[in-house]
Structure formats: structure tokens, C-alpha cells
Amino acid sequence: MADRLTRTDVRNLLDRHGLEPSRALGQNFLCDGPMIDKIVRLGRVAAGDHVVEIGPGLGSLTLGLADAGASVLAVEIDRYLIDPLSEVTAGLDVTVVNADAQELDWEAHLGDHSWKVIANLPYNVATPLVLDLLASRPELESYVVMVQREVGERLAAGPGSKTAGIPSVIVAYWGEATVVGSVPAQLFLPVPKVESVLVRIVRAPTPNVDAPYDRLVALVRAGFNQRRKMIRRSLAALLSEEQIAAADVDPTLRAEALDLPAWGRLADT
């Protein structure tokens, strides 16, 4: 097994790479051993998977991966971090890539495998990035992503609950989210100000409603883009009063008290 990156061995790292964390990139890295083996267990990696990386860093959590017996994408997108990272996993099966994930040639690197995805994700790209990549990749079978306490909240959100919302609906559409755990923010060189947590997505085989997909987005951005107000108001430009009730949905319900089914059930109208 491969010695996890310490405090001491990150600080090292970065100085005798003149480098400092970038807050523009919302860089913490993660320098505990104990909780970088439970992000591999959540992930449930295993010997021969393949599992895409994004925000690596380091190398702490790429050195958990590898000793798992995973060939990992480790995706970067600071170049100033890749001399670094591939200084720690040097002779391992890890391909280190300078790229930002959102903009990634996918196609180039994923070949005909299933793969996993791991991610300590900035608040700022962690939503439009996941919802992204589960609309687009369906090769990317399951993730577990650390993100800030109310982001996670929000993926792995239910109806009725204040939390959900667009993000919520979406990942329901594609999968089933949960909140797996949280890490203090003790155990990450700078120590940040926000809480984390690790949510774990798995992809259905095929979508959860037998509905357009762009169609309902539409609904549901509409819906709540006005979560303040009656659906049979907030959807008006999409949906008359008479369909949203045809739909055998109350046009006098919020749009957080919506379940998937109902907007799969909208969506179809």
C-alpha cells in the first residue's frame, strides 16, 4: 500500500513546487488517510474498475484509487498541479490530464469501458458539471462527489423538501442520490470555511420516467424559477390549468411537492 499524503507532505509538496492553493480554483486538499479510504470504500472500487478522477490535486486521493487496484483519469484542471501530481503517482496505473473537465474531449478518454467517478468538486462548477456529465455520459456509471454541505443537500434532495429543487429533479431523472458522509474541514490544507459532504449518485440503467428529458427540464426550471407560487401560475407559459390537471397533477401545488413521476407526467402532455 502506497503512504497517504500527509499535512506535512502536501506543505512540502507545494513549497518545493513554489506553489500555493489557488482560491480563484477553490483548492483544499484533502490530507487525511483514514477518510481518503472511506471515499474508496463509498465508491466501491475495486480491482480492475476504471475511474475518472476530477480535481485530483495532489494525488492524495489518487494514491487510495491506485492502491484499490483502479486505473484512474485523473483530470486537472491547474497546470501548475501537474508536475506535482505526476511526481506522486509515478509508476502507477494513473494517466494524468490537463484539462477542465467541462470542456474534457470525453470520446478521447473514456474508450468502451464502464468507469466511476470520484470528485472534490468547487462549489462554483460542482451542479452544472454533474448534471452535465449524467445527461451526456452514460459511461459514467456511478459517482461519489465532495461537495459544500448544501450543495450535496440539493442533488440528493426529495420532493417536499426545502431543499429541492432543479438540481434535485435532474439527478432523479437520470439516477438515485444520497448523502453518504461528511468531512470535516479539518482534515484539508487550507482548512476551508464550508462544510462537505460526499454524495453518491448511481445512474439507472435507463432513465427513471419514460419521459422527453429536454421537456421536462423545461418544466421544471419554469416551475422553480417561481418555487414561490402555484404551478398552475409558474408553468402557465408551458402548460394550460386543464393539463396540468389531465396530467392527474394538483395545478394548486408547488413545484417542490412535485415527485418525478408527476413532472415525467407533465412532460408528456
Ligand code: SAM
Contents of the next structure:
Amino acid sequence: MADRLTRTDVRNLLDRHGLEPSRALGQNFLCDGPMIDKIVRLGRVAAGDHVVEIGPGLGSLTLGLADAGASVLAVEIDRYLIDPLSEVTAGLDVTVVNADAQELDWEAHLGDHSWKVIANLPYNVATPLVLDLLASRPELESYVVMVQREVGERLAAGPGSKTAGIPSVIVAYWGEATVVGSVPAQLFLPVPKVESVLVRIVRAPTPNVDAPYDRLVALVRAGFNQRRKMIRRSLAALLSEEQIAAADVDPTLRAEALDLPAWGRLADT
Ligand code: SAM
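Please give the corresponding structure for the form predicted in complex with the ligand, as opposed to the form predicted alone shown earlier.
Every chain and every other molecule in the complex is listed next, the one we just looked at coming first.
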């Protein structure tokens, strides 16, 4: 088994390569062996799996994934981290790609087998990227995403709950999301101000409601962008009150009260 990166290893790697963690890129490096092994377990990563790791940083998690016998595609945006990352993962079944995951030509890298995704990204990247990949890349069959607590809870909230938002409905359309653990801030270097959680998302073979995706997204965005208003107001530009009622949805409800089948019926109207 390859050693896990300790806090001292991470500090030494940064010093030796003359680097400081970039705040703008959300660089907080995990340095806790047991937590890394837990994430690998939660990702159900096993020998022979293909895993895309988005935001591998210095390779803390990458080592755990490779150790489990996975073949890893590691997509890192920061060109200054590519040397230390390549050094840490030398000799392992890891392909390092220096790219912004939001701009990557995924088609060219994925081939025709299925993949598991492990991602530890700043929240402003994680949420749009995961929503985009769910909609565009069916070969990505499951995800474990590490994000700050509120963002993770929103991803997993499920439509019809108080904390639901746009991502909750979109994720529920494509699959099932669950908060499966938390990651204390002290396990990172540098120590971030917020606590992180781990969200596991499993993509369903087909969407969970039979409704046109683009229309559903337009309605969900309109509804949650004015979440304090009744949907007869917030959706007025897209549906009349009569159409809402004809879809068997109460026009006086607010967006957060609608479950996925209700959004599906509205999108099908
Ligand atoms: N996974 C590593 C760990 O746990 O130690 C690093 C996690 S750090 C919170 C986030 C990483 O994502 C950084 O290495 C950062 O450079 C990278 N990153 C940020 N935005 C990215 C993007 N759009 N595409 C790919 N990597 C990105």
C-alpha cells in the first residue's frame, strides 16, 4: 500500500516546489489517511474501476484511489500542481490531465466504459459542474463530491423540502443524492473556515420523471429565483395559472413545496 500524504508531506511538497495554496482555486489539501480511505470506501471504488478525480491537488486522494486498484484520470486545473502531482503518483495507474474540468473535452477522455467520479472542488465549480455532467455524461455512473456543508445539503435535499433549491430538483431528476459523511476542517492544510460534507450521487439509468429536461430546468429556475412567491406569479412568464392547475399542481404553492412529479407534470404541460 502506498503511504498516505501527511501534513508534513504536503507542507514539504509545497515548499520543495516553491508553492503556496491558491485561495482562488479553493486549494485545501486533505492530509488524513483514515478519511481518505473512508472516501474511497464511500465511492465503492474497487480494483479495475475507472475513476475520474476532479481537482486532485497534490494527490492525497489519488493515492487512495490507485491503491484500491482503480485506474484514475486526474483532472487538475492548476498547472503549478502538475509536477508535484505527477511525482506523487509516479508508477501508479494514474493519468494526469492539466485542464479546467468545466472546459474539458470529456468525450475524448472517457471512452465507452462507465466511470465513478470523486471530486473535491470549490463550491462555485462543484455545483454547476456536477449538474452539467449529470445532464451530459451518462457514462459517469456515480459521484462522491466533497463540498461545504450547506452546498452538500442542498444537493441532497430533494424537492419538496425547506432547504430545496435549483440543484436539489436537478439532481433528483437524474438520480439520488445522499449526504454520507462530514469532513472536519482540521483535516486539511490550510484549515478552511467551513466544514465539508461528502455527498454520494448515483445516476439513475433513466431520469426519475418522464419530462423534457430543458423545460423542467427553465421552470425550476424561474420558481426558485423568486422562491418566496407563489408559483402562479414566479412561473407566470412560462405557464398560466390555468395550465398549472391543469397539471394538478396548486398555483398558490411556492417552488420549495413542489415534489419532483409535480415539476415533471408542469414541464410536460
Ligand atoms: N483533492 C485534493 C485533496 O483532497 O487534497 C485537493 C482538493 S482542493 C479542495 C481543490 C482542487 O481542485 C485544487 O487542487 C484546485 O486547483 C482544483 N480545481 C479547482 N477548480 C478546478 C477546475 N475547474 N477543474 C479542475 N480542478 C480544479
